[in-house]
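What follows is one chain in structure tokens, specifically the form predicted on its own.
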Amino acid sequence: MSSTLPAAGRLDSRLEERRRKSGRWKIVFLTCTIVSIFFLAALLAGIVNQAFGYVLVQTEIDPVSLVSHGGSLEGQDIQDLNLILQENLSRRLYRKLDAESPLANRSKTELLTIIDTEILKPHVVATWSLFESVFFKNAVIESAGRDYMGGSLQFRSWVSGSLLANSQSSDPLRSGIRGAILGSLLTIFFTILIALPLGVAAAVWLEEYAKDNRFNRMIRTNIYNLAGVPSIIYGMLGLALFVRAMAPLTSGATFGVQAEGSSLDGRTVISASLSLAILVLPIIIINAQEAMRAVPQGLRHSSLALGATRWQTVWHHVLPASADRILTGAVLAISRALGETAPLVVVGASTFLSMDPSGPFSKFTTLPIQIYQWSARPQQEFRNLAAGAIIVLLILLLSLNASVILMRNKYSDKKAASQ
């Protein structure tokens, strides 16, 4: 009986060739990883470089000229600050501010803020990047004194509490992303609330109930195709279906709960959430299918053999065993939906909105839209604001993903302990 195994020398040469191929591919993969990390680090460095640095701020009035007996504004008491406001504000504006809340009862910080906003009116005349501010500090100081008359040179972090607390403004020193953050959180909340149950339910039907016939195979193929459709297509679908065809519903007019300041055109949070839900639905379905497919068939057979129905088997055994993988798909869906811009522009997200969204029927803007709008402005200070907003968006995205991952890990540990 002849042996089918190669000779010892030939076998050794084949093993050596496989080792060499493995080593070459290992080098290729390692190189690709290093290049990816390099470009990611360069991207983050560019963002951080614009989010911090020296800023030259000038005011319309010299702050020293407001203090008659010398000193600084910060050193004045409340009575002196009230006197400065009375002397420098118009009577109409002074009465308006006093009617909103008596100026005599306001804190020193509030009075200084009013003086800064209504009298001094600071504005940015020049900005420098973090790299220039750190490595060419003397040159920056010299340039600020030589090329600009007056002004205050200060190191500024564009990622600050005021960025998070303020609403949008035409003044970069006072503009913020409060409304954009609330809009992003509301949009993502309703997107997941709609897409996750529908996606998991569709995956359960396709994986556990649907027969293996031509029609169901076509459905599965189309779901995979939909996962690769450009997001702008979903935006056009949302515009036609949710904004125009379903305007009475998505604007809240049908329910009599139309938000203040919104119109009847359906350009609301719920329209954006429905559009994003359709966008991420294929991702959730595919990941949920793969998660349930990884559950051993023996678990299903054991449950059915003990007399459980198919639904009881799915609910009590299949879904709990695949929940951690399904949550991983939810993380991917959140990541994509949170960073989308194109479908929201088509659906009607506002590029400038000073009001905060208060519910599903409110007008809205989101962080990606806000970043896009600021980065398109010609002033450098708005691009600095965009860099700060990008950092906030990354932190928000990482926080949401981390919370879902912690939930998944906690559930996996609990499942392992029960077994």
Contents of the next structure:
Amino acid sequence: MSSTLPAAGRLDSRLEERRRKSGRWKIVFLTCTIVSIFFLAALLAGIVNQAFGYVLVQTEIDPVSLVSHGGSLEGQDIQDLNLILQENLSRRLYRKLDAESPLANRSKTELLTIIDTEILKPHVVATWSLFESVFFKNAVIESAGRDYMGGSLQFRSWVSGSLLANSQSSDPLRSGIRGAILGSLLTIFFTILIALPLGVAAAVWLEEYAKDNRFNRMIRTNIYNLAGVPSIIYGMLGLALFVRAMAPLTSGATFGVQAEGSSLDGRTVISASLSLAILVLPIIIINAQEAMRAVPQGLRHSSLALGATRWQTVWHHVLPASADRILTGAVLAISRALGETAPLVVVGASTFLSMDPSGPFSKFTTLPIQIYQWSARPQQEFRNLAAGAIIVLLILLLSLNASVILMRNKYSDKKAASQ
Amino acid sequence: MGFRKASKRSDQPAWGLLKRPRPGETIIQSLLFFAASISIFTTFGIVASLGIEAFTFFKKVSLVEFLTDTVWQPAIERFGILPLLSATLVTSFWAMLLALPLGLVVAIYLSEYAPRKIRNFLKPVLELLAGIPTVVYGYFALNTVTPLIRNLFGQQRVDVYNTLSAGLVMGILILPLIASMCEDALSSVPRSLKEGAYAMGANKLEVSLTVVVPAAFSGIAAAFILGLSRAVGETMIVAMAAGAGPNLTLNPFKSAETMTGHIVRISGGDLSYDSMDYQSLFAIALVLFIVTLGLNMLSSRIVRRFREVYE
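Now show the form predicted together with its partner chain, given that the preceding structure was the form predicted on its own.
Okay, now the whole complex, with that chain kicking things off.
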């Protein structure tokens, strides 16, 4: 630092410049932050954009031509619908359907469904995004009329009841994620069943029992390192260990409960759950450790002073006092496991599964896997379906995260009330 | 810790009462110990399962060939990891190019500039961004960012699958991580340093850039390295948007398959055990594991050293 200050005038002008520079950079900082937030908005908008919009559906036969004396198909009564079936279905198919359950006794919606799947056979010819459908509606209508021969243009929400209720199918109009959701739930259920007790037990050991020696320090460092291992590596571990080496166990053959039609193959729900359990274990352990560290020492001391053993102290005092936070960690683990895709692809999720998973030893697919597979298809309508499935997945995750926040608030309220 | 001290004292009881054997306690204690050592087993399991398969692979393909050959084509028995590695580096490069400056700036804004209210709103939003599954980012890359890039630079020049789109979206994925780690580093710079600078007449920008950021430099470096490790190990985005075929190129408009993308594509198909394909995946995974583990350890070492300086 020079001992003489610059002349007052120069000092002032520099001050002015410094202020301006500071102001400019503040704007840059703010802009960058807004840009980052904008990415989140763009991400969500990009998905919503694909999940809704016009679709052009063509049918094999024009529905109007089916109805002899005018009016819409829905306006017909059961007898007329039966007549339509009789006229348009092949004799064999008609007899087959009739043998399953007499067609004359079926309900109107059932008959309409049969007409839809067997006679009309609708298929998607073209789809438009929500953006195009809203802002360029006329262009869409014009293009639908010009570029494609016939068909009906309808606004479709790809997130719908049928998306949730139907199983996977090769027809995008009727394909759904029921199997994938059930698969996800089943996989997560076993994952938590395995990981939560193990994780909490490990945390109890590390926080309440472990002496500060080399081995325990090694366990601690190791857990932190495991938390940073890419998830696909856990998939490789699962493939080598659970799918291959433990195939007799994980395929259910040892227990004699192997799912029907499956060969001796460990690519099952339980293998996926075991792999995910190992993946989320560090998350559960670290959160449970923090939860127990927050329990005041006085609680332990009073329990021990009254003659309780270490385990009694942990079981009756430390664990109940930290239960909310441990559960928070578990929910975080669930939401991580719910979104994991790569390890499950490696462990061997099924590419096409039209049946619901039946238990720990059945083949599986999950919601993210389903999204991945639909996105990989070249047809636009499957990408729309994937967008619909993403919205369902995000809603599931959002409600999980909201429950964490609620739990946290409740916890801090309770704490505030007790103080 | 007080508890530990108390228990240590009880290890040497003054009277016989505490000596009563408690088999239940011992059993529980060993069960807990077993649960804790599972993490060690996991590490061994990873190293062993990757190592064994990779070992049989390296018996057939020499390590030198694996690391220097420029072609990865299992069909003609050419196993050179360079094309996969280069794609991983290209996608990671673009990810870091987006995530590091933006993440740092967001962190500076949050820790030095933002009013409490805005910070309390933005931090959860960033956490939310971090909680979105990567398959969703992959979808976003493929269906939103790629068409955008193709419209900007020309349909002919940019492939449908390209490393630029995958890399940029990966940057968006990593941004919250880097921002929150940098924010932690910046806000743990002692107040006295900042107040000293303010007392000297520095304004907010000068304090932020010349005092706080240099003081938190190691924390920022740690965030950068951890982000890089995340980018290298990230799978779904590159599997969906970067391309499905090894390709040795640094051109971000071309499609190229990364290490993780290759593992996912091959293992997602019909894969027979004991084939070269199967074993080669473990060799790639071993490289991936070593690289990410090295980066993670480096990062945590830097963080630890950084903590020691101010605590």
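None of these values were measured; they are calculated from a predicted model. Numbering follows the first chain given and starts at 1. In this text, the rigid core denotes the largest set of C-alpha atoms whose superposition between the two forms falls within 1.5 Å.
Relative to the superposed rigid core, R377 undergoes a CA displacement smaller than 2 Å between these two forms. Superposition of the core reveals a Cα shift of 2 Å or more for T31 between these two forms. Note on L398: its Cα is shifted 2.8 Å between these two forms, core used for superposition.
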